[in-house]
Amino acid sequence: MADTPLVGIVMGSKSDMDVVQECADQLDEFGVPYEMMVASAHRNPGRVHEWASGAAERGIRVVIAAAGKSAHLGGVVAALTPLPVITVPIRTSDLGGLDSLLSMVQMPKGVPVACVAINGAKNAAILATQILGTAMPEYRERMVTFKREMAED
């Protein structure tokens, strides 16, 4: 993207890709710059390190995390960083994605991460972007735009 990225996208899987594109577009649409990688905090914990620790230094302001199953990835995350966090749980074969929901919204004192519904990636987008609004006002006036649009449908 040519401006610099607002939203760091991170998923803990390529598989979870089929639902954090819903996330993209939206961004897109809201014209909400954004990066977007691979990590697991199982499999790739220092890369995940050092991506979330770096974060903050790169211009990203809001980040989003989705990922399956043993889902640690927006924890993990959030315990890197101190921008605002949003976790995106996926939808898994095993438990339906409950046990990545549970996994997101029982996180420890000290370490709080926002929390969106199981496959809600174009949620936590709008969240993301509300977020934004509250320091520039670009992106509230997307957003009061988006909401007027949905109430006349």
Contents of the next structure:
There are 8 protein chains.
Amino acid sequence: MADTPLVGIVMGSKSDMDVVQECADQLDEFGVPYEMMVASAHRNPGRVHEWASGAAERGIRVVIAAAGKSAHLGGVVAALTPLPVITVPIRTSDLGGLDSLLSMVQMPKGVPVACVAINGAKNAAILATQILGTAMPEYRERMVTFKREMAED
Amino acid sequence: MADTPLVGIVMGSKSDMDVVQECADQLDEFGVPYEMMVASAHRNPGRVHEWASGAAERGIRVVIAAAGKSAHLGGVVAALTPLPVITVPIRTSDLGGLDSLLSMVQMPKGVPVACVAINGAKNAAILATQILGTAMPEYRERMVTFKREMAED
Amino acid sequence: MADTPLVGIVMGSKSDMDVVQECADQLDEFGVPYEMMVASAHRNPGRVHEWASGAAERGIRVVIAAAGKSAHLGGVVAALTPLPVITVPIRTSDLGGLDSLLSMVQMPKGVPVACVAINGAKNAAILATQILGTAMPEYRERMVTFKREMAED
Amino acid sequence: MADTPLVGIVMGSKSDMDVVQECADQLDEFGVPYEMMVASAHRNPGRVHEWASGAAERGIRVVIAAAGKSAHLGGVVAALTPLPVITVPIRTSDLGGLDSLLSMVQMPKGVPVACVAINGAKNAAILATQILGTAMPEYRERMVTFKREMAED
Amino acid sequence: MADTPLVGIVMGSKSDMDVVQECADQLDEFGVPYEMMVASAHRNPGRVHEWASGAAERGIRVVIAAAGKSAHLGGVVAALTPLPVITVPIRTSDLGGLDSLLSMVQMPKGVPVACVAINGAKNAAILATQILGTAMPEYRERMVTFKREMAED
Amino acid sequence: MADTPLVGIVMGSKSDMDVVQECADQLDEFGVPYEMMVASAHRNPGRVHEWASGAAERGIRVVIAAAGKSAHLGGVVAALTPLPVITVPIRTSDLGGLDSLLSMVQMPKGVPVACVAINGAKNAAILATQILGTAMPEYRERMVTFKREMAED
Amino acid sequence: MADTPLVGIVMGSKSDMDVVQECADQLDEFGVPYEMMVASAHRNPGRVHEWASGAAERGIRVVIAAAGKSAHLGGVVAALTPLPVITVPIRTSDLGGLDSLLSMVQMPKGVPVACVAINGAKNAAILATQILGTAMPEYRERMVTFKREMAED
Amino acid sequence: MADTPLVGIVMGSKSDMDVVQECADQLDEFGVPYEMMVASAHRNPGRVHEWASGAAERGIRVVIAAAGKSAHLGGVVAALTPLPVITVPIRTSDLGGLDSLLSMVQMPKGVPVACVAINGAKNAAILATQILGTAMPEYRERMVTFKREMAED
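Switching from the form predicted alone: structure of the form predicted in complex with another copy of the chain?
Let us now look at the entire complex, which starts with that chain.
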């Protein structure tokens, strides 16, 4: 059962993989099963719609969405699922990621996302695990250990 | 036939109507038939999806999308239609509309929008009419007259 | 048992209450029990330390921290608890809340927060309920209903 | 007749050609005939004036203007033609293109431009083709195909 | 001869007059003859062209151009005259005048303008008088007196 | 007695050492004894708490705190000590250090920090020595000499 | 002797007094003697020069400089005295004080200032007292009391 | 007499010479005699004071001041001379020169500077020559020729 993905990661472009890999690595380290997909809210709206609409029923409990520039992916997914959606704004060569950040974080009333720092893929993984930990003691324990190890490092 | 809407206006929230009214008024003045709808990309994704997917077939030739903050509406519509999509970033009380502007204008490769100024609803109407004018001589003529009147004013 | 607070709200100043009230109202509407405290990370570090360190053991599952300007409250709390911490950057009269936003969202590796929009207190409540919903079916159901009602509105 | 340019591209400096080439390539791929000129609104105002004033009569239906820094080219052209004018703000080494973007997008009432993303030359080509497609079925078809291919990619 | 205007003031919109009045008042106080015109670079390109092209020959020695948002007026005038052009970026309700400022100050190589502060109309008058003072002793003297009075105030 | 540290330097991450070294070098040149520690307000809250709470009693008279992104270190230290706290915002690859700067400088009423420029570690050392010089004549003298040497250089 | 000013406050304009009053009030509350002067670095350079050059010899130990827009006052004073200089960037109606802040905080190597928040006049007073407290036990004590009272409030 | 400098160039740091050289080269090309000095408003206030106070009497007619970060040099010089002062904000590695730009351009009422673009040293030379041209026909002629050559290039 541990193999059923609990976290669904979606990114807007293959080029985001450089950043998102850090997220996957951290989930691996925490032993959190996840699935990962590349699908742009703009170029593949159908695929995003299908993936997001079915996520909760597939057993996904937390979504992580990474995108850059007019970063609509997180908002589009959040519109389609009752699950908490973590967003990772990707750094941009023009505006340093301020565009991605504002596109993601300034969500209107009714449809929140949980935004982390620009390129904060590792933190997205930790936040997802904290969220899982609200219900699953092993992840809560893992978070306690992680904090202790970090403090001792 | 003149009554079939050529321009489809969609806005993210009823509160955007204050700004968008200027767009409708200008289209009225130009004699351009339009339809208008309030539907949030985040709160009513289904309605937006249905409206945008069918716009071209209903005879709409140009879309105008107005939204504020994480202004995803224009991008979401642009993902679903082959029509040109004009976006109006709505001013915000926090960041003056810089958030709306960057959310709208920084679209990734493959899915453009035509962004006008913050709160530039009147200009969206003019741009839409210019686009219609590329095919319909009466609107081209109207644009020539409009420019001349403006210069003489 | 439904009365044991599941969400802990902390704000940096009494003046933030205007914004935070919207969060409390939304949690009330969802039937989510919460506790609420005013404590500045800068003026009352001891109180914040005590509150944050004990939150998990008191049964709190999600923290919401609202603060403005150099908004360190969320980060300070996140440093002291394994729980997920949602942060609400408060609008400022000088920089519109860009200072609060960047202070909160740009957390370094290892200690994430889940940042919502400037003054996004209502969305913080929804996000907290979504997080509770990953474990508690009644809140998951509530979120599904909430989205449906919003779409129909 | 297919050889009569339908799109007129103008850029402010030879150095903009690196970015604008992507626009030309995309129009080539779509089979849209275009003309291209380097002329600065500041250094060659006469040439820009002549080119813009005559564009509509030469058969041009859409203008694309690319420029950086105090990017006045698009506005100057828009002042002189009833055609729709798409603007491409060029990235700058100082401010990342925020200067170009604000110079272009914040047009005053009466004279709109259709602004795309910083360095969004490829999107300018797609938007121009969408505009042509409002009147010419082959380009409308091309846009439908393009979107389908992109989604399948 | 004192009545021949030495300074030519042009503003993009009648609404800029609130700010520009301070400029005229200061020139009056300094006894500098000036002419003043409202003409938008976007709405009245012909009038701006004619005015700017003939300014030097009419005896104007310094131009002051005030405009807001995509503030192209100063650059358009500077392209058409060998005279020094002072620009006054007008404050905007959306972005505080950052748009006007960047549109004006970031001029490309070859065509400078002399930009003063946002809404800095009074300073534009002083700068114009300083420039006149490089050739006309009475204005140089006036500037010396003005600085002394200011210091004593 | 000269060996008892008068300045306590704390930085949020080992990677800040590149910048902070300049601070240490300058203090060495001025003959100001200091201690230096790496401790993140987020990852090592306990260590920071202990260090800051005891600083005054250990004889430290001025604190220098360097950190990047959501730079809470200076504020957290300032909350725990009556000593003056100088903060050095570290440049960031995303936003150039604007995030670090605003996180540090916009402290709320009651708990100030003394913020220097982005990456201004050398200036932090000079400022610390100026502060020591308010009480210790040898450092006052050193500052007078330093200014004279700089002017002659 | 308690009446000899220990803190010298200078502000660039009479209009800054609204903000600076809070600084004076706080120093009064702490029993710190101060002197206060209005003198612009731009309009009264001579007066600023004389005041700043003689401050140390008059017994001043800490300078507080408040100014807005191109806020050069703090840097000009810091160039002329070996004393620590605290700067208060004044909020501006155009850019919210970002101009004042960057003008003050980004000082080049060799001449630091200690910048507090936009309009942070009260904090400037506290910081000045903390600096005095490094040498004068009564002010150190006052700071300890102040922090305790604030925490209890 | 042609050898008496008409333009005085001052820069805040030797490192600004890379940018300022373009200014000197352009003045050489125009045959405008100039003098050039490195002197920081912060590190060498005395030298700046002496140079600026005597500039007008030495025959200098226009000043050009280049500086970066908290770029006070132009304002300090403008406070001390009745001559027009052109300022060149130098690009910075942290904030791209936005700090230098705002420090220079936002001058308060009474003491203007003529700000050109970030790193706009060549344009400063052209603007200085335009100013000289208001009185000296050979430079007016040179500006007319320069514009014609540029347009033909």
